[in-house]
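One chain is shown next in C-alpha cells, namely the form predicted on its own.
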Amino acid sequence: MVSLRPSRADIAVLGGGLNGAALVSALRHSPYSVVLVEPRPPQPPREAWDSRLFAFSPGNVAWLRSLQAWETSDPDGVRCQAVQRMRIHGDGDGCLDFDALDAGLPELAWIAENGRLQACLWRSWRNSPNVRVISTMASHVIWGGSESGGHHLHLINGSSLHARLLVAADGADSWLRQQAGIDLDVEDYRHIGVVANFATERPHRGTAFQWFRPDGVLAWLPLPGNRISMVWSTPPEHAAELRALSPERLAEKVAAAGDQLLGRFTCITPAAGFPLKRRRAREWVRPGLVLLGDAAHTVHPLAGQGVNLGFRDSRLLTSLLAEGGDPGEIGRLTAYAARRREDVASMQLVTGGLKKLFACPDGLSLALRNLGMNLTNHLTPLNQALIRHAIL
C-alpha cells in the first residue's frame, strides 16, 4: 500500500486526519487513482479514552456508515454515544432545550473519539487498488500553469509525484495552503478550548449540556457509560488555571461549574488546551488545487460544527468528482467553493456572533440574550428549524 517512488496520480490528498481520510475513503471506488501523503499514520486504538472528541451530525454519521467507517461492533472500532437531548443555559435565566423525540428524530448528534474514527477510515480503503499511501513529508511544490494538467509534488525522500488535483486536508496550519501563497482572514477569539474527560456519579441519559458563563462557554458532551467530555472555551488566564489544577481539583471545579447536575466527577484524561480562532482562506480553489476542512475554514467550537463542516466539504467534493473527467478542472472546483461558502459563512456568523453576544457584560445585553433564548425555546417551528440545520 506504501510506494516510495510514485510518479503519477489523478488526486493527491495531503493530510490523513479525519477530513483527508474520509475523502480518500469516499474516492476508493471512483475511477481516479488516489495518493494520500501522510507521514504519521494513526496509532492502533487504545483502551484509554482519547482527549480529542467531536460531535458528529446524523447526516455525516450516515455518510461515514456508507463508507463502512462508522464501525461500532469491532473492539477496535468507534466508541460513540448518541445525543438525545441538548440543554443550553444562558448567563441569566435563559434556557434552550432541543429534544430528538420532539423533533421526530432518533438522535440529535453523536459523540466519538478522533483516533478510533481515523483508524476506521484508514482501514476502510485497506484493499482498494486505486489508493496508495506515502508515509513521508512533502518538501515543495512545482506549480503547473492553468493548462498544464496538474502539479508536481516533491517529497523529502527524493521522489516526486505529478497529480492532476492536489487536496489540502492538512489542517488549520496547512503547509500546502502556505506553499500556494493563499492568505487567511483570521479573527482571534482570545479564548483557549480546554478539554478533558470525566467519569460521572450520575447517568447523563444522552444529554449534552452547555453553559454561557462570565468565564466563557462550558460544554459537557455525553460519552458511553457514566462519562462525559468537557470543552471549556475560556480566556487564556483562566485556561492556565484550569490546566494547572490537580485531576481531583479539576474534577471538583468542572462538576461545580455545572451545578453538580451529574454528581461527583473523576478525571479520566488530563486537561489539554488549544487556541480558538476563526479562519477563512481567501481562496479555496485554483486550477488543480482545493482546500478542504480546517485548511479552508475554522469556527468557534461552541456549536460543535467544525468537523461537520469539513465532512460536508468532502461529501460535496466527492459527489462532484463522481461526474468523472479532469479532477482539477477549475470550473467544477469553483462550483464546489461557491456551494460550500454559504454553509461555512453562516456557521461562522452564528458561532462568532453568539460568542460576542455573550461577552457583552452590560445588563441590557444580558436581559435581551436570555429573553431571546427563552422565546426561541417556546417557538417550536424556530426551535425545530435550528435542529434540522444541525443534523445535516
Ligand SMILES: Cc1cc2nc3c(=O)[nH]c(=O)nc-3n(C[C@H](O)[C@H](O)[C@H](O)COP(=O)(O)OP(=O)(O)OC[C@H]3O[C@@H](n4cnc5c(N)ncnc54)[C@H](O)[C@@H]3O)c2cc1C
Contents of the next structure:
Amino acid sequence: MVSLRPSRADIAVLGGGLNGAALVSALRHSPYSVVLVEPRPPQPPREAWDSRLFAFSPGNVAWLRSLQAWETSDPDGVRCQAVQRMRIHGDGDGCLDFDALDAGLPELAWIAENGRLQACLWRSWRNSPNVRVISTMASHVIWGGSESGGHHLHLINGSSLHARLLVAADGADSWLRQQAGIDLDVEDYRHIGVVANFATERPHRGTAFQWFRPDGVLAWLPLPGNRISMVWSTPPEHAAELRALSPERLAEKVAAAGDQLLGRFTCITPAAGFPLKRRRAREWVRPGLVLLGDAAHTVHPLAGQGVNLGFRDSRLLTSLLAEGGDPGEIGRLTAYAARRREDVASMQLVTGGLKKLFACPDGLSLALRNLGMNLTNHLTPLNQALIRHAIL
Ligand SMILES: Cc1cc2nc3c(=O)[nH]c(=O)nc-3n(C[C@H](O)[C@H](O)[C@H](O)COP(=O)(O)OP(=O)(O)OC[C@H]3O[C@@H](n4cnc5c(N)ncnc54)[C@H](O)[C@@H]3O)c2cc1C
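Would you mind generating the form predicted together with the ligand now that we have the form predicted on its own?
To see the whole picture, the full complex is given below, headed by that same chain.
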C-alpha cells in the first residue's frame, strides 16, 4: 500500500527498465534511501523467448554479477549465451573477424533477454530496507531552487515525494527530461530495427554474425542451443515488407540473407519493429537532477551498445555517490556528465558514421570501406584495440 502522506527519499529513480533497475540495485547497499517510481513492473519470466535480446559487454556482466543480478543457475534467472567470435561482412568482399581466444579473453560479449534480466534486477533488492518501489506515475514536479535541496514529485495516486536527487531513467521519451524543459538533439537514422528469433538447422558455435548490406545492417546474435536472435536495421519500407511476411517466409528470407550459413531457419518469436534515432539531451545534470540511459542518449544498435552505455552511466554515478553527502550536489553531478560525455559521443560517432559509410552507393566508397575492413582484419593491434573498447 502506498502512503498518501508526503514522503521523503534521498534519491527517487523514475523508470525501472534495465538502466533504472540496475542503478537501484547498485544503490541498495548505499547509505541513501531510494524510491523507484515505475508504473509497469517486470512480468514473471516465461518459457517463450523474449523478442528483446541484447548484447552485454563482459565489463557490464561482471558488474551485474557483483549485484547478484546475473543469476544463471535459477530457472527464473537469466538465459544467456557467450559470444566467442564475431564475423562482420561488408557489402563487397570486406570481412572483419574478432576472436575471444586470439584476444586472450573468455568471451567477447554475452547475449541475454531484456525481461529476465530486468526481473533479476528487481529481485536483487527484495530484502533491502532502503529501497521502496511505487507502482505509479508522476503527475508533476515542483522544482527546488538552483541550490537544490531537492525537488517535489507529485504522483497520480495522490501521494507526493520529496527527493534530494531525481534520476531520469524513464527511457528515450523521458517524461522527467521534458518536465525539466531539457532540449534534445535528434537525428532520425531512417531505419527500423526489425527483431525476431529463430531456431537454426546448424549450430552457431558462439558466433555473432553481421552483414552491412545495401538494405541496412543485419545481425544474428547467438542464443543458447541452435537459436539466434536477429536485428535487421533497415529503411521503413523494407521493414514493413519484412513484418508483413508469414513466419515461414520471414525465416526463409533471413536465412537466405545470411547465405544459409546456419542452414534452414524456423521462426520462434514473431517480428517486432523499433524506430531508430540518435538522441542526445543538451543537459544531463542540474542541481538535484541527473539523466541516464536512453533518457540521456540513444545510439544505432549496430554495435549493440545502447544499454551498455547506460550501465556505464550507472556504474560511474554509483561510484561517485559512494562518497556520501548530498546526492543532488551539482559539483559531483557535473563530474558525472563530463566523464560520461566522451564515451557516449564516440559511440554515437562510430555507429552513425558506419551507418552512413555503408549507405553510400558509389563504387569508390564500396571499394574503400571493404578494403578498410580487410586491412583492419590484418592489423592485429587495431583489431585488438577495437575489442578492448567493446568489452568495457
Ligand atoms: C532494435 C534494438 C536493438 C538493441 N540492441 C541492443 C544491444 O544489443 N545491446 C545494447 O546494449 N543495447 C541495445 N539496444 C538499446 C537498448 O534497448 C536500450 O538502450 C535500453 O533498453 C534502454 O533502457 P532504459 O532503461 O534506459 O529505458 P527503457 O527500457 O525504455 O525503460 C524506461 C522505463 O521507464 C518507465 N517509464 C516511462 N515513463 C515513466 C514515467 N513518467 N514515470 C516512471 N516511469 C516511467 C517505463 O515503463 C520503462 O520501464 C537496442 C535497441 C533497439 C531498438
